[in-house]
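Next up is one chain by itself, shown in structure tokens, the form predicted on its own.
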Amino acid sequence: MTAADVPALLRETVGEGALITDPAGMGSYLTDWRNAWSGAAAAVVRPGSTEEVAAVVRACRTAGVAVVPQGGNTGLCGGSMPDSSGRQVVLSLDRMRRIRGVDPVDLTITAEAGVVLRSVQQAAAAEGCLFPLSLGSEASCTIGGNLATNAGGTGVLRYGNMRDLTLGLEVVLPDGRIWNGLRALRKDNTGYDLKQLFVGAEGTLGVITAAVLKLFPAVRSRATAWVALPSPQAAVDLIGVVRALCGDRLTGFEVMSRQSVDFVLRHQAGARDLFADVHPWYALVELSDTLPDAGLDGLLEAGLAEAFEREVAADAVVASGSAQVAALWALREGISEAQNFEGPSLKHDVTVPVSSIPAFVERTDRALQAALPGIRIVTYGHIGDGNLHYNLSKPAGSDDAAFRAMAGELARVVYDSTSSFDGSISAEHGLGQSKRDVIADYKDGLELELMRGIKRLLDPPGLMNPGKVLPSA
């Protein structure tokens, strides 16, 4: 079968209305949102049900055509992009946007893979509940993509990542069979936890079509502070101070370098510096509680007072209302977009033990400056769980192409340093295409062997999102 035969096959499977074959119509499915990754496809198919997904996968399996599952196309590693051959089929879940049920007693929500994350948050809130996953792309990323990449975000410190928030899955396997694992059980000790095979697999083992997710009681009070810090060590110390005093009420702890904040102040309308003095690092600290009047402002202020006494914090402001809370979070969440105005952005999503963060930052910064003097290092992230977005911008005034040409060398500096601290080169963005081959140098060979064995078991022809996650053998 040639690529030209594929549209006719899919048309028979799901009908004309669910198929896109013209180049203009396929365009947004074949280039990622950053224009960093692009590909070609024989067709884009948009099934509207799990049964239709299964029919598409079966038809492609029979024809020997590879399937590339795609959610909101907001990924950062090229995991949902087809290759350049024009023979692969992009299977978009963007029509599967039904919330099948919300259960405030069991504290669960069942959503299809194409449901946008914000819609899940809103459906939970309508029932007096909280779905705690929160990302900068939550208005466009989908639950299927969140599951495929094991998304993290700002609430991992308290609630865990997507793997921790998942109770059950519905998955179309590479041979077209449907595994109905949509169980809402908190305890099920009947053998292997199969759902965990598919969370974080980036569509290489099957197509997630729906999930049962955990909900929590709604948050009714918050306290948020912006804290100036002298160093990454001070950030780690501050976590200890606040956690010891506040326990699980500590639900957010973000750290940002001054370089990160400078970019936001320069490029984000309305952003302003909160302190008269410039500080090398900042933290955004948030407490939350289910009680409407939990006294969190006083609790946070007590923690900050102790931090001042220990010379951990240099300055701080506690937000006085929802508008100021939003302004503080805008400083944090605007970093990635603001960096784009400064030219090419080399993004790295790494994790090391929290206690190792100060030494990691010091060593990696020094190595990068040696590799490229004047490089601007944009470090920020979820320091409470050891996850740093360690992004790089070119030296001011330098050439874009020359900087891009150094991407591999600079990535090796970051990854080698990460590995030396027993860290991971991907904390929450996945491997996709961008880290597929390099992971072989940083992951134990036996782990890769086991991963390949699982892939061969479930997808012997290798037609499910090929060229992602697993390095070439």
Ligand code: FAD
Contents of the next structure:
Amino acid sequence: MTAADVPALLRETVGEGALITDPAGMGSYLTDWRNAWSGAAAAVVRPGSTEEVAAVVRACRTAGVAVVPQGGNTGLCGGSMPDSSGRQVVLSLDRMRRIRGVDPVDLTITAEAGVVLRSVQQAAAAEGCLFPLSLGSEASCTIGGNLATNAGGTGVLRYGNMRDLTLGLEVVLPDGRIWNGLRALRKDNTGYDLKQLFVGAEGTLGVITAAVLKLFPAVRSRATAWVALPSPQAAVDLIGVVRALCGDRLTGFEVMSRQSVDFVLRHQAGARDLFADVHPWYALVELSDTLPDAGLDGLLEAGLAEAFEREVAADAVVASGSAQVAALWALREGISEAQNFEGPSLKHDVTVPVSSIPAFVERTDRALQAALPGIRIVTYGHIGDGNLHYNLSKPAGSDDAAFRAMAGELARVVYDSTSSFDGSISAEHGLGQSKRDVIADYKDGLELELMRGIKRLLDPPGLMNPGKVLPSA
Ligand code: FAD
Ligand code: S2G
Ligand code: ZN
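Which structure goes with the form predicted in complex with flavin-adenine dinucleotide, now that we have seen the form predicted on its own?
Starting with the chain above, the whole complex follows.
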């Protein structure tokens, strides 16, 4: 079958209404949120039900046409983009937006893959519950994409990542069969945990069409502090102090370097630092509780007092009122966007053991400056999970193209350092196409062999999101 035959095939399968073939109409489906990746497609198809997804997958399988599942297109590794051949089909889940049920007794929500994360958060809140996954992209990313990338975000240290929040899945397998694993059980020891194969598979093992997700009791009190720190070691110490005192009430701990804050202060309207002095590191620390007046401000102040006593904190302020809390989170969530104003941003999303963070930062920064003197290193993220975003900007005033040309070399500096601390070169964003080849240098050969075996078992012709996750060679 040639690319020209695909639209007719799909028209027969799901009808004209679910099909886009004109270049203008396909446009937004063929480049990602950051315009970092783009592709060409024979068609974009938008099925409205699981059965339609299955029909499309079966038809494409029979015709030997590759399928690229797509959610909100906010992924950062090019995983939702077709290649440039123009022969692949983008299967967008953006019409599958039903919330099939919320159960406050079972503490579960059942949502279709195309539901936007913020809508799931709102549906949970409407029932007095919390769905705790929280990402800077939550207004656009979808539950299907969150599952496929095993998304993390700012609540992982208390609630876990998407893998931990998933109870059941409905998946259209690469041969078009529908697996209904939409169970709402917290315990089910009846063989292999099949759902976990599809979480984090980035659309390479099947199309997730719905999920049963865990809910938690709603949070009714919160306290947030902005803390100045002398070093990454102080940040790690501060986590220990606050966690020892507050336990599970510690629900947010984000660290950011001065370079990160400087970019936001420069490019985010209204952003301001709460301290007069400039400090090398900052942390945004948040406690929350289901009690309406749990005295969290006092608890946080007690933790900060101990941090001062131990000379861990250099300055600190507990936010007063929701506007100031929102401004602090906007500062943190604004880093990614602010950096885009400074030229190309080379992103690295890595994890090392929390205890290794200080030595890792010291070694990585030294190696990066040796590789490119004057490089500006934006280090920030979910330090409580050992996850730092090491996003690099060119030396001020230097050439964009020359900086981009060093991307491979600079990535190797970050990843070699990560690996030297037994870390992972992808903490939460996945591999997509951007890291599918470099993973071969950092993943154990047996693990890659097992992953390929699973891919061959479920998708022998390799038509489900080809060119993603697994190394080409
Ligand atoms: P897409 O980008 O559409 O797709 C991502 C991958 O999932 C692709 O491989 C695609 O093929 C596959 N896929 C999508 N839907 C399905 C489906 N139904 N079935 C099978 N495969 C599917 N990520 C984090 O983990 N933590 C963060 O803190 C975070 N912050 C972000 C902040 C910003 C500003 C931005 C732009 C992104 C951020 N991300 C973060 C990355 C991104 O939002 C997540 O990876 C998100 O889960 C992607 O969801 P999506 O619906 O946009 O997926
Ligand atoms: C975050 C995503 C953005 C980026 O902000 O926590 O996961 O630029 C990141 O890396
Ligand atoms: Zn992140």
